[in-house]
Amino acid sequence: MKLTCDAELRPYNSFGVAARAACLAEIHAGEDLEQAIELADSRDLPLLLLGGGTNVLFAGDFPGMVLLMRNRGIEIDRESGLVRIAAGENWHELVQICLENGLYGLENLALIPGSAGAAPVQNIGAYGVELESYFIELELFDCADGSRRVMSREDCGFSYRDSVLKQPRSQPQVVCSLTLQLSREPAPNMSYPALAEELKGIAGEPAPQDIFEAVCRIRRRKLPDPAKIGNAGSFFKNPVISQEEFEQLRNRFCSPPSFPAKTGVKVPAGWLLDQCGFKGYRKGAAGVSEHHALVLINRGGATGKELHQLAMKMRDRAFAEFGITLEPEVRIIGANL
């Protein structure tokens, strides 16, 4: 186990934010994680679980041990289309393998940044895929009382960008692993609207890979890379909201962008912070993108603090001005919410 203390979380952070934690401990494998809880317990650190850091923002300083998932490894039987995954491979690159194989499914959750073992806890989803529809199981280690155990789909409680690993708890739980079954037979999905116009100029039905590509482009071209321009991507989730209200919004608007929801109508909230006009929008080195208004970005040399005083005025004015709660899909760090 590498283990650094007073360690710099720059590097760690897609936003490029510095903060700083008493130890962070590299994960390689599993004694390296019982080692690394041992020693979290002798010194009465808090324990904060780390992946790729594309979805958490230090608004502080964090005054405990951060675990930097690293283990690598991914099994693939073409047969069957199960995929065995250790939770530090970078979800990017899993997403490639796969089609190189021969096994589809994940191509719609291309160019999602951050680690394999963050997918079931978000249950990421992205252009009309998310994770659930594939997971089959996950292992994972309980920091609380160092218990190891399988979580099928049905124990992950999976919701929109939510799941029961999610939840508050006093010791993380890591993902160690997860199975995905994927299938050997392409079944494109093209039911999200931007995906679709953008594969129209395919002739007939488009293969998994123009989808992995189509996916890429849109991506790119909506949200900053995060080697040149520090964001976490999309900063909030997407509201959902009753039929009544959205009722409420349709008597402003004339055509509100929507999609259906098992519980009322999905509404973008990029489309609501940019009526607040935050598209562009800037303070001092803190800054929403001028391509898409759910995207904060660090211009260069803002800090955690300012860029999350900055989502909470923005959530402010969503609220002010349509009745609407913007929940954040980034995690916050080190800030009193």
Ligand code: EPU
Second form
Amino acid sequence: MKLTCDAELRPYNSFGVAARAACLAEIHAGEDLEQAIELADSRDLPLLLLGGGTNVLFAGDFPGMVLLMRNRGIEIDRESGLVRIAAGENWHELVQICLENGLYGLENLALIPGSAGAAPVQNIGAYGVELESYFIELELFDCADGSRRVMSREDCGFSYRDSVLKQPRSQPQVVCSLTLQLSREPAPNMSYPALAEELKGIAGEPAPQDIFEAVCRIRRRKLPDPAKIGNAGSFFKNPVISQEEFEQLRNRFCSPPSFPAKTGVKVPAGWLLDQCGFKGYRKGAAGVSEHHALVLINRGGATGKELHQLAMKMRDRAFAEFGITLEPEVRIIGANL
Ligand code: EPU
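Show the form predicted in complex with the ligand, please, because up to now only the form predicted on its own has appeared in this conversation.
Up next: the whole complex, starting with the chain shown before.
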């Protein structure tokens, strides 16, 4: 285990904001976790789990120990289509490796930044596919009592960008690895309108590689590359509103975009924020993408506090304008407003 005291967190969050942690432990093997937790216990430090740091905003420092998951390894069984992935693997590389091995299903989830271990925590989803459709089980380490256990799909309680692992706890639960069941037969999913549109030039049924490339093209057009412009993708979840609320929206705007949801109508938060005039908004170095009103960006040198203040202003404005409460998708750490 590599341990750093008074660690700078800028390299470990895709917003690229400066923040410090009392301690940072790089976890490469199972034993590293036990060792790190013992140390944190002895110094009375709270724990914070980080994978790729692509869905977190440090609005302030973290006065505890950050556990940085860096364990690697992918085991592929081409016959059964089962794939076991260590939590520290990069998600997009995994999607590519599965494709190269003739195992399909993850193409729509190409180019999602972050680590494989974080994927089940928020049930990552894009372009008509959610992780839960391919999920079999994960191995969990519970920092509260040092126990390990296996969790099935049912145990994880997946829903839209959510699982039981996302619930706040006094001590984190660490995903050490996950197992997915992929398909040996291409299983194209083109249900998402923007993806179908992107693929309409292809004669016949698109191959998994076509879908992979189309998703990469759409994402590159719409979403800033975190390696170049600090961001964490969608900042808020898309809210689900009642049919009556949706009718009110429809009276104001002739055809607001919407998707059916289990408990009502899902309206894109990006569209709501666009109506509020936030696309391309700037406040110092903190701002909003010119291409997508749901994506907060760090234009260089913005503080986490500035980005957080901007996010809260956007939330308040959307509420004042539409009476709809936006819930952050990004995990906010050290907020003290
Ligand atoms: N829209 C606007 N203005 C904007 C942004 C969007 O009018 O500034 C409209 C679009 O025209 C479209 C609708 O809103 O009609 C939906 O936009 P988009 O297709 O970009 O999808 P989204 O709902 O904003 C969700 C996920 C993304 C995922 C895409 C594709 C959430 C919160 N976000 O975005 O996930 O890539 O669908 O499936 O569910 C992420 O989680 O970080 C993320 C990027």
